[in-house]
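Next up: just one chain, as structure tokens, the form predicted on its own.
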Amino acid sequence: MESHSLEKFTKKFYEDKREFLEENYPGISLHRLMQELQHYSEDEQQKRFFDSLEKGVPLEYIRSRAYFYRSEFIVNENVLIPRNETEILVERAAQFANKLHRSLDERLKFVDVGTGSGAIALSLIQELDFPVDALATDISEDALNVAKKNNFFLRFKYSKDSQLDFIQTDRLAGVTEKFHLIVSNPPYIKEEDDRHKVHGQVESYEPHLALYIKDAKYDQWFTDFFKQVDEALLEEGLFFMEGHEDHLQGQKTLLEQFNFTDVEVIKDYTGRDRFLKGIKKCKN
């Protein structure tokens, strides 16, 4: 489609579908649509773009790319689209790792539990200007394939002496290594009680395995997870997890029942409870 005709079509499309677009794409604008269209030069690609918009497919899935922290990541329906607020987790974890590194006589080790696209693990390892040993786990083989692709394309952005490995497992099951830092953005939405708060676009297109936990299993799921974290974290190591604003205070109380101190719920950019952090206690 010629440039002038495409612009005219896009303006009409935006005007005709504006209510639907604003509902499914918060903050969408005609300018943003025109920007997205720059990625599609062929008529067939442009047609698929508009067809996908009419279905409410997230822009990141349409283009198979999402920007997070300092990099662009491959994404598809097997992984969550990384959110801006999760950058707080990367920033805090990097601050801790950089500070701890100065007092270590060994290589720093961290693990990202439920890595999805690998956005957290890869963003964190890029922030560290010293060699580390890192691990990323996920229960989904399809998700790990996406993370491995992202690692292939972003490998040049972190220290050539660092090592990042991937393991398919449920949380930390079967992982015997010990870590100085454990980060995670696990599923944290109750499948029934919390579902009404989930945006329709998220419900329709993002992977439910990475979103939901059955209500009856919710508390036990996190009890088991925190036990794994307790066993895998070295003394004075940091655990930093993203969670649901309605459940983090209860999970704070739960984490305090394990060997953790300085347990704290941290807010996101909008002032909502978003993260849980704790430091592994020393035995003496």
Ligand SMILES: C[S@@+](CC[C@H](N)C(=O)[O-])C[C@H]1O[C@@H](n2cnc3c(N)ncnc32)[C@H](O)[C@@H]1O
The other form holds:
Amino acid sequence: MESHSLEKFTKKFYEDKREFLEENYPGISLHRLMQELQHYSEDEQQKRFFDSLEKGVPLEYIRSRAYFYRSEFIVNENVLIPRNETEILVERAAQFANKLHRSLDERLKFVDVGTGSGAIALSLIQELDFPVDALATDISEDALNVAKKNNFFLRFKYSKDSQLDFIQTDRLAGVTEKFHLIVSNPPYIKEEDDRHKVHGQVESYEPHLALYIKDAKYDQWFTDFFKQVDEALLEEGLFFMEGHEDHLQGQKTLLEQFNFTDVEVIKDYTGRDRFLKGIKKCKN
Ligand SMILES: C[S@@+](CC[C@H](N)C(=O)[O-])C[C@H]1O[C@@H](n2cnc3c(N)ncnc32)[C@H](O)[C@@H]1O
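How about the form predicted in complex with the named molecule, since we already have the form predicted on its own?
Next comes the full complex, and the chain you just saw is listed first.
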């Protein structure tokens, strides 16, 4: 479409579908739509863009790209679209790692559990200007394929001596290495109790494996996870996890039953409980 007629068409589309667009794309403006359209030069691509918008497909999935922290990541329907609030986790983990590095006489080792697009692991490794050994796990092979692609394209952004490996496993099952830092944004929505709070667009398009845990298995899932974390974390190492505002206080009590100290629930920028942190205790 000619740029003038494309602009006219988009304006009319925006006005006609305003209510639907505002419901599915909170805060969307005509200007933003025009910006997104700049990624599509061919008629066929533009048509596909409008068709996807009419279905409510998240913009990130339409373009297969999402911004997180300092990079653009490839995303598809097999991975969660990385969220702004998760950037706090990267920031805090990077602060810890930078400080710890100064007192270490070995390479710092970290693991990202449930890596999805790889957004956390790759952003964190970029924040560290020293070589590290990192691991990223996910139970989904399809998600890991996306993470590996992102690693391929972002490899140049981190120390060439750093090593980032990927393994398909259930949380940390079978991982025998020990780490100075364990980060995770695991699935944390209770499939039944919490579902009503999930936006329709998230429910329809994002992978349920990345979002939900069955209510009946929820507490056991985190008990098993914390046990693995306890075993895999080196003394004085940090565990930093994103979680659900309704369950983090309970999970704080649970984590305290393992070998952790300084266990804290941390809020996000909107003032909601969003993260759980703990330091692995020293034995003596
Ligand atoms: C909330 S998403 C987080 C994705 C990414 N880390 C981020 O922050 O954008 C949770 C991820 O955990 C993975 N996952 C779900 N169950 C898992 C399990 N038992 N073990 C490992 N990964 C799991 C999902 O496939 C998904 O990629």
